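In structure tokens, one chain follows: the form predicted alone.
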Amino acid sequence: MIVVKDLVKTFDGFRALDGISLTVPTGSVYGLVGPNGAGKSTLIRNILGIYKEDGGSITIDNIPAWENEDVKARLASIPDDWFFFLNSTIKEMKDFYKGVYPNFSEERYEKLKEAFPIDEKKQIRHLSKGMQKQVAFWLALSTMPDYLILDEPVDGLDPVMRRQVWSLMMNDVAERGTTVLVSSHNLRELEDVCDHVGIMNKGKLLLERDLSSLQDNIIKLQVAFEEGVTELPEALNKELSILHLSKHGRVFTIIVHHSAKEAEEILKPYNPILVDAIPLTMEEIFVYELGGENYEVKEIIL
């Protein structure tokens, strides 16, 4: 389990992380989402020990993460901009990883050649960005990590290879209990693999829930009343926790912070002639949750 508590990280007086706390349960796939500049990459670099926190704490399985070789030996990471020695071949990088990670598996490295059919004698700098990212997964998964920390992990991969790497990672989660923390802007993809979600903005955590609970507690309602009702009843406005409201013809579309059952019970006394509850995608939840943080899409006339 990764536990981040009251974490602060400052750069030249700017608080990139402003007292953030979150928990990544063991064996889970935790999706970390937020707008550009929210602090996601900074948080990941603190967890990996690249940055030292200015305040707060990070523990992995109740052990402080900073400058702890035993903890780091169990972590593998793939950053957005993966580092490798400029003139190294894949095989040479493999030997480097083998010297750093005590659990590195030659057997697994050889098996993964089937998934990543790239000549291991090639210099990595001569490979495309997508092929370099494949090499990063090849090596990271060969370390047999207990924790896999990913920052925009599948950026640059073609659709078939994206499926391949997610399949490999989810297999590790199921069979080895690997814990995955992944930051990504591809919310549609995260929706398929994550069981926990944290939404960040301005160095803080806006909310943290398991995905099913999150989707159960924010829904889209399409509601219509008898002819002549052109505005949502004022009392209903106060009873519903409304994130967004729009109207097309007689149908109101309302995004609310309620379960479908709760919302229908609140609406019942107002005798609607239509109530349709529609689950939101993770991308819609992200946009509407951040709407209160001035993150809504702005209409600009050019």
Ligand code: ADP
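Basically, rigid core = biggest C-alpha set you can superpose within 1.5 Å across the two forms. Quantities reported herein were computed from a predicted structural model and do not represent experimental measurements. Positions refer to the first chain, counted from 1. Compared with the form predicted together with the ligand:
- Residue 270: CA moves 2 Å or more between the two forms after rigid-core fitting.
- After superposition on the rigid core, the Cα of residue 213 moves by 2 Å or more between the two forms.
- Residue 65 shows a C-alpha shift below 2 Å between the two forms [criterion: core-superposed Cα displacement of 2 Å].
Return the structure block for the form predicted together with the ligand; the form predicted alone was the one displayed.
The next block holds one chain only.
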């Protein structure tokens, strides 16, 4: 578990991180979302021990992260300005990683070769940007990390490559229980992969949510009743916890704060002729959960 508490990082008096707190639970895929300049990279560099905090604390499995070699050996990262020694080949880079990461697995590296059809003997500067990113993943996953820390990892990648990168990451999560912290300026990019989301702006965390519990408890229903019923029955209106309601012909689209099962049970006595429960996208969940409030968050995610 990564716990960041009241973290402050200043650059010439400017508070890039302004007392931010967040928790990345073990085994979660935590999406850190915020606009450019929010402080995502600064936060990640602090977690990786590249920057020293000016206030507050960071612990990884209860151990302060700063200058702790044991903790660092369990973290693999892909920073946004990540670069290889460009004249090296992939193979040479691998040997370098082997020297730095005690858990580096040659076996894993060989196995992952199938996922990356890139010639190991090639100099890294001769690879395209997207291929370099793949190499970064290849090496990071070969270090057998407990924590994978990714700063806008799919920025600039085409959709095929993006899927490849996510699927590798998710495999690692499923097989090894790797904890992932991944940043993006775009909530939509993280939609399919994250189970926790933190929204940040101006060096602060605006909100933090466990999506799995949200997704189970907010649902979009499409409901229709027998002919002649043009308004939602008053009693039903009271019984359902409605976040949003619209009507198209005879079909009501209702966003409710219930599980699908709960909602169906409430609806049953009203004899609907149609009930369809549709899961919400991450974006919709935030919009409806926040209601009319929190314009700052809405501006960031929409």
